[in-house]
Each structure stands twice: as C-alpha cells, then as structure tokens.
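Single chain ahead, by itself, as structure tokens, in the form predicted on its own.
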Amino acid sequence: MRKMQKRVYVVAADTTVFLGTGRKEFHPKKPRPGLEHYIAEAGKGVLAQISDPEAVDEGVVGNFMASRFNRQGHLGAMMAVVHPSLAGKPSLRVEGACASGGLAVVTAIKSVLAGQADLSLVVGVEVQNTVKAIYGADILAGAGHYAAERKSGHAYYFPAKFSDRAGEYKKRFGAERTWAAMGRWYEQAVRNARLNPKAQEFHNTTTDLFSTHQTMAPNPKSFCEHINVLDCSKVSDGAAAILVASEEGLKRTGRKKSEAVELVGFGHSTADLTAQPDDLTVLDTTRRAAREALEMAGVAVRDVGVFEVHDCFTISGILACEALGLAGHGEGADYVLSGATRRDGPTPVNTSGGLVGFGHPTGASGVRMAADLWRQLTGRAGDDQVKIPSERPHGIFASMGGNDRTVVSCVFRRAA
C-alpha cells in the first residue's frame, strides 16, 4: 500500500463567483469576463493570503475545453496574469474532462512530493457560456468516446448518459424512492448554495424546492427520459485556486500550520474511455479512487466528517455516496432520504452547493472541492460552515471526469 513520503499541505484557497443562468448579474447578451479574468481573480485571491507571492515555484492550470469554448489553448502560459513573478517559472495545463481540476490538484501534489516545487499554485478554470446549450452539449461530449458514440448519441449527450444511469437505478431499486431522493438532493444543493454568495444558485428563491422538482416530470421529447433539467448542474463560468505546499513551502508563506490542511492520502483511477460501464448503477472508478485515497490515509469513511462529491447530476450524487462507502449498493437513495447528507446530518455532503448548487465550470470543480474542504476544515466557511466532529476530523473529495472514466480523490485533515 502506498504511503505519503513527505507532508503536503493546502495553505490557502479562493473561488470566484460561478456565473451563469440564475445569477442576477448574468445576461447572455452582455459582455462577460473571460479566461484571463477568472484565472487572475482566483489566483490573486490565493496569493493575497500569503506574505510573499514571489515564493511560488510553479503553476498548474486545470481546464477541459477552452480550445473549443474560447478558442484558446496554451493556458499554462497565462499564469503570469496572476502575478508578474510567475513569468519564467514552470507552468502547465492538465486535462481530464470534468476531473481536470482534480488532476491539477494531484499534479501539484506529485510535484511537491517529488521535490520539484515547494509552493505550487493551482487554478481550475472554465468559461462555457460562450455558445448555446445545444452546442455546449456537443463540446462536452468530448469527455466521452466521441468517435464511436457522438453521432448516434442523444443531442444532450451527457445528460442522456446519466439519465440512463437514473433509469437503471429506478428499475432495480425502486422508481418512486429514487425520484424522491433525486428531488431531495436538488433541494439540499440549492439550500446549501443559498448560504454561499458565490454560488450560481445563491439567488434561487423557489419556495418549495422538493415539490418543484417532483412535479417536473422527465420529458424525453424535449430533454431526457429519466431526469429533468433540475437534476443537472448548470452551465457555468468561473475559477477556483489553491496553494499546495511542502513543509518548507508552508514556512515561506508566513502562514501558521493551523491555517492549513494536510493531505493524508490521494487516489487517481481511470477506466477505458472506449468501453461502456459494466453496471450503470455503480461508479466503479470513483470507488477505486476513493478507496485508494482512504487506504493511503490509513482511515475509513467513518473517520470523515465532511464530503465533496461530483454531483454533475442528482443521480451521480446518490451513486457517489455508495461509491465512497456511505451506503451499500442500492441503498444510496434511502441514505439521502434519511437526511444523512444534509448539512445538519452525520455526513454533510457538498456544503457550499456542489455542482448542482454552486455550479460546474468543468475545469474548476475539482479545485473548488479542495478549496471548500480547506474552508470547512479550517473553520473559514462562513455561513455554510458545518461542525466537524473531533472523532471525524477528515474531509474527502472525489472529482469525476466523463461517465466515471477518470476520478481523482483526496483526503485532508486540519494540520497540527
């Protein structure tokens, strides 16, 4: 079993507003910020928290499809917009579909573990509101095996993939309880987002979220067979950033160890992109990555007090609860219906809104998960802070790319 060879920390974190439909300031016909703005805002927000920005050794950008959404590649060379001292230092962009942000986090971790950097600035970014939704669905279909599946696939390619997962789950484990759990997940996501001023659903004023979801029956003629639009994470623009440090790097930031979280385990797993999932009701790759992270950390899921999962759709949130070991196979819907994943439950999940509530700028979501765990574990989460029990001092995230084809998972605890 792999072990951490040295101590690695997340020292600081920041996120921008996740902008898109639902935010009062969003207007599709008015000019909006671009990639440079978001990279600079999130990165500067992190560097403002340390004593010397010039101490940063390198940069890592997580991004999925700027080359198509924005006609812009070469994002590693854009890091100097954060601080002039980053010009001339190594920086690169990594990609793994919707797990691009998670991959960026792990890339920085590996660099620090290898002794190639003591301070690595990680920025995850995506600007997606540049095309109509139907064209965006085609771009995002690149997270699947485009050559084999796109032409014959659904117009809304990935919603249809997870609609199929929802349909199979309903068939095998009960349609009524599955649909109810999906509604409760949506309700939970928006309620959490209402406590987070940067969330895309922060301005959502719907009175009865659960009933609104339940009465909006899936319509295969206009969308998908087993999910509705409320089951989906929204199209978002935004960025998140964290600073990954060695012990020496932590000293150079001028921050106290109590202001950091320590990485105690990580996992990275991939599946065959050209193959179909063995079982639509199981997130195998998520399960492997999370198990690997927990084993490296030497802890069990019962030792985790706060969770971040990749709920690109409400059904994936339910399946992720099973993949992380919170519930058995086929028991995820009941686990959600029990209230266990709410912020006042024993295992709070996606406390700032998750992908459904906070938003999903694809390349940013994995970094945002790490940022939110840093906020929670250091007591800096503001209105969306939850209590972390002393007997469950860890946080875990699982950042998923595509239809559970690439997954990164990290386990943190407050540094001491």
Contents of the next structure:
Number of protein chains: 2
Amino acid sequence: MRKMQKRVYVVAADTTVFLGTGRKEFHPKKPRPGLEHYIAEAGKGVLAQISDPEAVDEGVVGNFMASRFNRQGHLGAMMAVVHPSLAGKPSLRVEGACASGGLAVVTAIKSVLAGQADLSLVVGVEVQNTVKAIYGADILAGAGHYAAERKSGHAYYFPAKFSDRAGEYKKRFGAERTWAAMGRWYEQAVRNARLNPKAQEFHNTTTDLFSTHQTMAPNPKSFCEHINVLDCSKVSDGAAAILVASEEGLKRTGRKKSEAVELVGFGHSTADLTAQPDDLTVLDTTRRAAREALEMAGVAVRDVGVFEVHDCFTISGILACEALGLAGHGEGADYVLSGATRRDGPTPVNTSGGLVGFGHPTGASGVRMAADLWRQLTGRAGDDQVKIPSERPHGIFASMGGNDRTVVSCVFRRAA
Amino acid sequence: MRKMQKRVYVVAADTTVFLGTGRKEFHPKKPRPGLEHYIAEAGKGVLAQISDPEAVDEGVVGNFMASRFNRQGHLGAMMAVVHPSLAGKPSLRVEGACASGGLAVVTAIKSVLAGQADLSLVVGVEVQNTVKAIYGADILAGAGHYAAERKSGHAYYFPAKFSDRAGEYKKRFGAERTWAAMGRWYEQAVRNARLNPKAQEFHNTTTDLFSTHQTMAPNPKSFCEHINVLDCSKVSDGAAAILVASEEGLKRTGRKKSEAVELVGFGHSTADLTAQPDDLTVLDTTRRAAREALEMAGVAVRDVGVFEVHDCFTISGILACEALGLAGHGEGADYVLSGATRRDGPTPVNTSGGLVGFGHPTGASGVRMAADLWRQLTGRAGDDQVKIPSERPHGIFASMGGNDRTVVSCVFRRAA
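Moving on from the form predicted on its own, please list the structure of the form predicted together with a further copy of the same chain.
Expanding to the full complex; the earlier chain stays at the top.
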C-alpha cells in the first residue's frame, strides 16, 4: 500500500475574487486583469502569511487552457511575478483539464516527499472571460477527445455530456427527485457563496433560489436537454494558491502547527480519454481516487467533517457525493434533498460555494478546494466557517478533469 | 545539497520517426497520424522491451502546445492508448514550452524518489504540421510573454529572438568565426542525422552542407537578420518515450542492469518569463540547471562522454556548449570549429542529429534527449553509436524552454 514517507503540510492559502458574470465589478467590454495579475495576487497572498518569502524552494502552476484563452503557455516561468526570488528556482506547469489544480497540489506533494523541496508554492489559475461562451465551449472541449468527438458533439460539449448524465440518472432513479436535488444543490451553492465575498455569486440577490431553478425547464433547442444554465458552474477568471511544506519547511515559515493542516493521504486516477464512461450515473474515476486517498490516510468517509467536490454541474455534485461514499448508488439525490450536504448538515459540502457558487476558473479549482479545506480546518474561513465536529476532524477534496477522466483527491486533517 | 535519496534508472527508450519537410514520406497535403498514434507508437516501443507492461505504475506526458496545434488538452488521460492497463493509473501532462519533455523526465524521477511509483512511463509528444509555418510561429510565441511581446515582436518570434542572440555574439566575438561555427553546427547535425533512420534530415542528400549554409546570407526582409533557415530546427511531428524505474522497478522489468542507465543528478531552473535575458550571449538558465545536475552527480564536465543540447537554432547549440562548460564564454564558436563536438571528436554533441538534424517535435525533444543518452550509454545506438571512453562514462542533456526561461538537465551513467 502507498504510504506517506514523511509528514506533508499545507501551511498557508489564499484565493482571489473569482470574476465573471454575476460579480458587480465585472463588465464584459471593460479591460480586466490578466494571468500575471491573478498569479501574483494569489501567490503574494500566501507569501504574506510566512516570515521569509525567499525560503520557498519551487513553484508549481496548475492551468488548463491559457494556451487558447490567452495564447500563453510556459506559466511555470511566470512565478517570478509572485516574488523575484522565485526566478531561478524550479517551476513548472501541470495540466489535466479541470483537474489541473488538483494535479498541481499532488505534484508539489511529490516534490516534498521526494526530498527535492521543503516549501513548494502552488498556484492554480485560469482567465477565461477572453472569448464568448460558445468559443469557450470549444476551448474546453479540449478536455475530451477532440479529434474523435468534437465535430459530432454538441456545440456546448461539456454541458451536453453532463446533461446526458443527468438524463440517465433521472431515468434510472426518478426524474422528479433528481431535478429537485439539482435545484437544492444550486440553492445551497449560492447560499454558501453569499457568505464568501470572493465568490462569483456573492452578489446574487435572487430571493427564492430553489423555485427559480425548478421553473427554468431544460430546453434542448436553446441549450441542453436535461440541465438548465443554473446547473452550470461559472466561466470565471481567478487564481488560488497554497504553500505545501515538509516538517522542516513548516518550521521555516514561522507558522504554528495549529495554523497548518497535514496531508494524510492522496489519490490520483485516470480513465481512458478516448473511451466513454461505462455507466453515466457513476463517477468511477472520482470514486477510485477518493478511495485511494482515504485508504492511504487510513480513515473512512465517516471520519471526514468537511468536503469539497467538483460540481462543474449540479448533477456532478450529486454524483460526486455518491463517489465519495456519502450516499449509495442512486441515493445521492435523496441525500442532497435531506439537507445533509448543507452547511448546517452533518456533512457540509462546498462550503464556500463550490464551482456553481464560488466560480470555476478551471485550472484554479483544485487548488481552491485545498485552500478552502485549509481555511475550514484551521478555523480561518470567516463568514463561511462551518463547525467541524471533533470526531470528524478530516477534510477531503476530489478535483475532476473532463468527463471523470482525471481525478485527484486529498485528505487533510488539522495539524497540532 | 540536493541528493538522490535512492537509485533511479532509465531502463528502456524509444522514439518515432520525426516527421516533417525533408522526410520522403511527408506530404503537406496528405493526411498524417495524430497525437494518439505517436503516443501509442513511442509508448509501445518501450513496453515491448520489458517483460510485463502491466507493471508500469503511472504515466507522464510532456507536451507544449497540442491545445493549439490540435485543440487537444488532457493528454495525461490519453496514455491508455499505449496499454489498456494504464487506464485507471495516475497520469498527467507537464508543460514548460520546449522544455516540456525535460520536465516530464524530472516529474517521473520525483515520483520514483517520492516512493509513489517504481515504474513511470514518460512520453513526450508534439504534432505541429497541422498549421502553416507562420501560424505555427504565433503558437510557439506562447513560450514567451505573449501579452507583452507578441504584437511588437517579429512575425517569426523565436527565430528573431535567437537571431538577436547570434547578432550579439557575432558583434562581440567575431562575425566570421560565428557564422562559420553556425555552418559547421548545421553540417554536423545533418551528418549525424544521416546515420539515424528516424531523423527528419535522414534523407538529406546535399553534398556540401557547410558551403550551402555559408552562402545563404541572412535576409531580414524575407526572414531574420542574423540567421538563415538552415540555422533553425525543424517543425516536426513525433514522440519519444522512456521508462524511469526504481531499483525494485528495474527488477520487475526483467532487464539486466547493463541494459539500463542510472540517473545520477538532475537540475531544473527557470528565469522570469516577463523579463529579458541580461546578456544575449549567455544561456544563464541552461548553465544553472547543468551545474546543479553535475553537482548533484558529483562529477565535472570532463567526466562526461556524450552530450545532448537544445539546438533549436545553431547559435543555441554553440551557446549551450558554453553553458555546459565545454568552452568558455565567447569560445564556443572556436570549440565547434575545432571539431570537438563532432561524433569523432572528444565531446560528441547531439549524436543522432539534435533538433536541427533529428527534428524538434517540441514537447518530445527533452524525452528524446534522455532516450538518446540511454541508447549511447548502453551501446544500443546502432549506426549513430559513438565510442564513449571509459574515463568519461557519463552523459548529460539540457532541455531548454523558450528563450532560456525553463531548463532541465540530467546526468546519467551506465548502470552495472
């Protein structure tokens, strides 16, 4: 069995505002900050929390498609915008579609485990509001098997993929309860986001979120057959950053152990990009990665008090709850309807709003999840802080790429 | 000082033909194989050399710009085309412009050092002949700081950057000897490529390579001020693969130690992408990475018998010889003119043709360098085998991204 050969911590984290439609300061025609700005802001936010920024040994950037959204590759070499001392040090970009952020976290963890870094600065970033939504959909379709599927596929490639999943789930497990659960997921996401000033839905003032969702019937002529636009995560610009540390690295930062979380297990799994999922109602790869992470940590899902799942669509959130073992196959909708995933429920999921509420700057999301678990487990979450019972001291995230084709999962617990 | 915490080996390697202008089978208008083909061919070429392909633990893909050349991201999840057993296992893509292949090698090394893999399959790939050269130049400009530099830059962004380097080197160290050395580099590259059936210049039949180069005066109106088209590496489609192993992994493959090379040191350095090089006649980042690699290996350049440098342009090859310590600052041109870097010289460089002769499928080149060192050090290089003196049993590569902004260097020696 895979083991942590040494202790690894997350000692600091930060995220920028996730910008896009819905935010008051967003205007589609006005100039906006670029990649450099977001990388610098999130990275500096982390370095401001430690005593010596020059102590950082290396950088890792998670990014999916700056090559098309911004025509910019080679982001690893852009880390010097965070701090000049990073010029000269090792740094690279990793990518696995929307799991790019999760992969960046794992890459830093391995670097520390390998004894090649004591402090690894991870930044996930994406700036997507550079093109119209329909072109953006073509860009994001590069997370699927483009050559084989793009021409025959839906113009909104990924919404259609997850609409198919929602349709199959409705068919097998009940249309009404599924649709209601999707509505509750949307409601929960926006409610959480309203407590988080950096969230894209922070300014959302809709009074009855649930019924607004329920009455917006999916329309295959204008969008997709089984989901509406509220079921979709947002097109966002933003970045998130964390600092991954060895025991020695933690000391160097001047932080107390109580200000850090320990990484106790991680999993990373893929599925064949050129093939289709066996069962549309199951997120197999997410399940595998989460099981690996929990197994490595030697804990069960009942030991976990706070969850971050990849709700690129509301249906993905429901399926992810099943994949993590919160609910059995086909029981995820009821689980969400029971209120168990709400911030006041026993297993709060996506407490800062998730991809639907906080926003989804694709390459940033996995790092943002790690950042949010750090915030929650160290009690630094501010208005969106949830109570984590002492008998469930762990947090888990599952960062998913494409149609459940690459997934990274990490389990943390409060250090001390 | 950084140390290898355990032994790491390369136990097998393979490359595809590097396809593009110059190859007899290449026709710009005819359909050609895609990414899937190249990943599968190189990967299968490696797995065919070991007893149990299912023993591989993970995949790493080095790729620079499939997102634009092929609109395809998420290549880590494409490794199942090599072998179905790779579906489910960890796999990711790493990127750092033309150093993407080198980064993939380092990422696998760290995974093994971290105890997370005993056998890591690394594939570097790029398929670039999908667009005309002038559009390709725009795509490759994503290795520089696109937002700041592209509009004001030369249409052939990178050729112009290295033309500036050549111009400065000519000015400071003598125009005639520099131009002659660039011609000799071209001659050496094609001569080596003629011994390598997979090289893009394998079919080149020019009789007097040197004078062909010398008489083609650089023309700023049609191309660049200080280099001609023969000074440039090729636009290529291709892939290279290696298998990185722990001691335990090596045993699992059924290979003898004499069939493997040991990785004894590696370096990885970056420079600020948003800044310009201090001195155009120096490859600072290459120098740093190579020094780190040699230092970690505890050897000096005089202990190295075979070299792979990133000659994206002939001038880069000359500068890289200086950066590796083969010649002093400003003495690289004379060093090349002396014949020292030829296959029958004391320090053979780029024995299979290098980027100018073998070709430069960008994301593949760093992996190809590692593959070539494995071939040379284990005596499996075939027609392009050089004699490696027993007192210089090491091989080194330096894989460079952009204008010397990300560099990975590795030092190997024959195992046994």
